[in-house]
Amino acid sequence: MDAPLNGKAASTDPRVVIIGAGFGGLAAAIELQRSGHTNYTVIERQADVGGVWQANHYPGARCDVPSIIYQYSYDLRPDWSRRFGNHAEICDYLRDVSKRFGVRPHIRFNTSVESATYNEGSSTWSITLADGEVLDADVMICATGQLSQPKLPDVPGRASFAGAQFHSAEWDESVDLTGKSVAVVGAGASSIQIVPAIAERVGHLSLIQRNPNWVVGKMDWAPSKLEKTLGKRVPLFLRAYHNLIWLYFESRYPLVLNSMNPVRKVWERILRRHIAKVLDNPQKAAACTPDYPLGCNRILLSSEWYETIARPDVSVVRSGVAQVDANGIVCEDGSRVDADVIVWCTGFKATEYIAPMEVTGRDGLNLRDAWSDGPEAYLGLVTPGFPNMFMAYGPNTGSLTNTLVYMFERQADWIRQAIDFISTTGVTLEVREDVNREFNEEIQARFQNMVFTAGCPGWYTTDSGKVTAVWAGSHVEYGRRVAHLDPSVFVRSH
C-alpha cells in the first residue's frame, strides 16, 4: 500500500473546534478534557448547553428513552423525578456535567458558525462565525445533530394566516392557548407530547396528520424513595441498574430485521385492536392506524396519546396540508380546519446534517455537493474530501433500539484516538474513498434485509429511498467497530 499518512509537523496539542454543545459535542469535549487535550473551543449558538434540548421547550417535552441510560455512563445521576426525565431535568443535567468536567470555560455561547473552509497549504480549517470572526483549527468536530434545523412545509398561503403560528422547536411562550382553536400539524415525537399537554387548556384541538405513527405505551413512573436512596448511596446499584436497562434495550435490535416479520405482524395486530378500543370511533381509528410496517419509522412512546385523541373536543384529519389562508388550513382531502393558532410539528431537515453551515473541503469540494445523493460517512464519523473533519451523530449512526448517548461516547473516544494520532505524528487524516465506499455499500446492502426499506414515510430515508439516518447494526457492533482507530483507513490529503 502507498504511504498512507503524511502532513504537517507534529503538534503536541492540535487546535480543535467543536461545533455544537449538545450531548454529542459535550461528549467530545469531555473526552478531550479527560485525555489532556485542552486546546479546544466549543461553539454553541444557543445561550446554554443542551443542543436539541435547549431548543425544544414545548409543553410536555420529555425524553423517550429511560433516563438511566439517557445520560453519560461515566456520570450517572440517581435522582430523576420520573423514569423518563423531563426537559428541565435534562438541561440541568447537561449544564452540571459541563461544569463538573471543566469544559464550560471552553464554550462560546450565542455564537453561530456561517462556514468552514479547509486550507490545503496549511492543512487547517478556517471557521467563520456569524459576526465575521475567523477561527483557525487543526481539527474540526461537527456535532450539530440531525434534529437541529426545523422544517416548515412549503404550502401556499402560510404567511397569510391571521393568527399565531410557530414550529414546535420554536415554541412561542407569549401565545396563550387557553380556549383557542388550535391546529397541530404532524404526529411525530413532538406532537405526541404536545397534544396531551395542551388538550385540557385549548377550546378545541384539531390534529392534522398525513401519516400516523405507531405509538406504544410508555412505562413511566416516579422512582421510589428506596430506589433513589440506593442510587445515591450504592454506586454499584446505580451501575447495575444502568447496565441492566441498557442490555434490555439492546436485546430489541433483532426486531428491525425482516426475519422478524411474523413477530412484528402479531404486535401490529395487538396495537390495531388497542387503537380501535381506546378511540371507539371508526373515523378516528382509521385516521390513527398506520398502513406501514411497525418499526420502519420511529416507534413513539405515550400512554396518553390515544386517550387524548378520544376526547370529544379533539378532532383528527388524516391528510396533508394543501394551503393556508387567513382563518385556517385547507387539507389535501378537501376538508377545512379553522384555527386561532397553528403549531407545526413537521420535524427537522434530518438529512442536512451540518446545515446551515457551508463546508468546503479539499479541492474546493462543497459538502452539499459531496452528499448530493444522500449523506454518507465511514462509521458516520469521517467523509472523503474533508481532512481532519470529524462528526458526532453523523450519517447512519442514529440509534434505533437503544440510547444515542452510548453512540456519542464511542464516537468521542474514536475521535480522541484520531486526535492523539494527529498530535503525535503531525499527519492530516482523510478517510480513503475506497474504504468509505465499501463501508456504505455494506450498510445499504444490510438495510435490504431490514424493515427500513419497506417504503414507509419518515425521515430515516432520502427522497430516493436511501437510508441515511440510522445505524444498521446493534450498538454492541458499533462499539466494537470504533473501539480502535485503524490508521490504514486514511490517506494523505492533497
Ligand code: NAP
Second form
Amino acid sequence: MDAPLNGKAASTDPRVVIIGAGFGGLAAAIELQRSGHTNYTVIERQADVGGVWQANHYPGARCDVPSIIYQYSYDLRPDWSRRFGNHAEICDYLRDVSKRFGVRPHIRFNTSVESATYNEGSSTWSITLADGEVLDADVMICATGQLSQPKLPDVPGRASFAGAQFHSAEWDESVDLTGKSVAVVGAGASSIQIVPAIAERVGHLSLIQRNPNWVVGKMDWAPSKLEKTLGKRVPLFLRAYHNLIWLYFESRYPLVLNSMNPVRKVWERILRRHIAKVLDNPQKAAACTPDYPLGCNRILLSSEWYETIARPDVSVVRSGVAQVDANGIVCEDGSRVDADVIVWCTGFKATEYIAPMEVTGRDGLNLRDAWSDGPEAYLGLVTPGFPNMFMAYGPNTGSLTNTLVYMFERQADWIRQAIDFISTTGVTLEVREDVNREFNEEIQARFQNMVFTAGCPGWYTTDSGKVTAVWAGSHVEYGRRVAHLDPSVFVRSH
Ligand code: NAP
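Moving on from the form predicted alone, kindly provide the form predicted together with the ligand as a structure.
Everything in the complex follows now, all chains and molecules, and the chain you saw is the first one.
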C-alpha cells in the first residue's frame, strides 16, 4: 500500500468538503482560501456561521475566555464591548470574518450531512446530504465540534411534563419566563450564565444540581476609551495585548499537573470560604460546594453565580433528576420541584465527537465501531482507517488552560500542509496504526499525572475513564508538534 513520495503528480487542486462553519471549520476554510486551495465547499446545517455560538443564544450567553484571545490571531478586533464578548458579538465577528476572507460564497447553509463513505476504488469520500444529494470529495474535514449534540437525561416521564421545556442550546424565545416557576437542571458553563440572567424576571427559580462545580470570579469589564482608541489606531498595541494575555494564559498550564496539588488545595480552601460567606446559608453552601479536586472538571467563571443562588427566590437541590411528571421533577433524593418551565442545562454528547454522523472508512470500518473504546486520533487530527479525513477539534484537543482558537489555527495549518502534500504528490494519506497507538499511549500515560484523572463528573472522560476531551500538554507544545507535517506518519497510497 505504501507508495513512494514522488508518486503521481497531481495536476488539480483536491476537492475538499469541510463539515461545519464554526470557529474550527472557518479556520480551515480561511487557511485553504489564503493558500490558494479554493476548490472547497463548507456544509453548515444552520442558517449562518458560528457553530455552537450560533446555536447557543440563551440569555446571558457570553464567552468565558477573554475575547482578545478568543478570536483569530490574524484578525484581531479592537472593539469588544467587554473583556468577555457576548454571543451576538461573537456571531457578528465570525460572520464578518467569513465575508472578509472570501469563504462565505463557499458555504452551503441549512444543509446537513447524513453520512460519509470512503470509496477505496477512487480514493474519494462520498458525502450524503439530508436531501439525498451526494458530494464527492478527495479530502473531508470534519469540523462538527464537540458540543453540538444536546444531551437530555434519559429519565422517565420527560414527555409528560405539562409546561414548556427546552435544552439550553435550543432556547425557546417564545416562552415568557416572567413570574414563572422555573426549574433549571444542571450547573455547568451554560447554567451558570443562564441562572443569573433570568433570576430577576422569573417568579421562583429552582436549581437542580447533581454535582456542583468550582466557580471563580470573572474579571470582566468594559474596555476604557483609551484602550479602545489604542486598539483601533495602533495595531501594534492590539497585537502586544493579544500576545501578553495569550502568554499569561499559557503560564497557567502547570496548574493542571498533579505536582501542583498543594497549590490547588489552598485555592480550594479559599473558594470554600467564599462560597460559605456569600451564600450565608448552610443548606445552600452544602449544595454548592464541590467534592472533587479543583480543575478536574472545567473551572467556571462567574461573579454572579453564588450571589444569585443566595437570593431568597432561588432554591437549590443537590440531586439528580429521577423522574418528570406533569407538574415538575422528582429528584433522586426524593424531593420534588414543581415548575411551569424546565430548562435542561444538561450538556452535550461530548465524547461522541463526529460519530453521530455515519462515517464509514476503509474496509467498511464504521467510525463509531473504531471508537467503541472512546474516540482517539493522532494529534486530534487524523485516525487510522479513515484516509484523507481530517478533524478540527478532534479527540484530545480541547483547550483548558488557554484558547481553543489557537488550536483551530494550528490544526488548519497542519491540514493545509497535508492538502499541499496530497495535491503535489497525488497520494492518499492515512495515519499509521503504530503512530496513532504510540501517540495515544503517550498522552493517556501523561493524564495519570494530571488532575483530569482524579475522578470527577463531567465530559472530559468516557464512562470507562479514558480522557478524550482535553489536550495533555501546553499550547506551545501542541503548536510545536503540529508545526511541520511529517509525511512518515502516514501510510501513503494512490
Ligand atoms: P455541562 O458542563 O456538561 O453540564 C451539564 C450539567 O447537567 C452538569 O451539571 C450535569 O451534572 C447536569 N446533568 C446532566 N444530567 C443530569 C441529570 N440527570 N440530573 C441532574 N443533572 C444532570 O454542559 P454545559 O453547561 O452546557 O457546558 C458544556 C460545555 O460547553 C462547557 O464545558 C464549555 O466547554 C462549553 N460552554 C462554554 C461557554 C462559554 O464559553 N461561554 C458557555 C456554555 C458552555 P453532573 O456534573 O452531575 O453530571
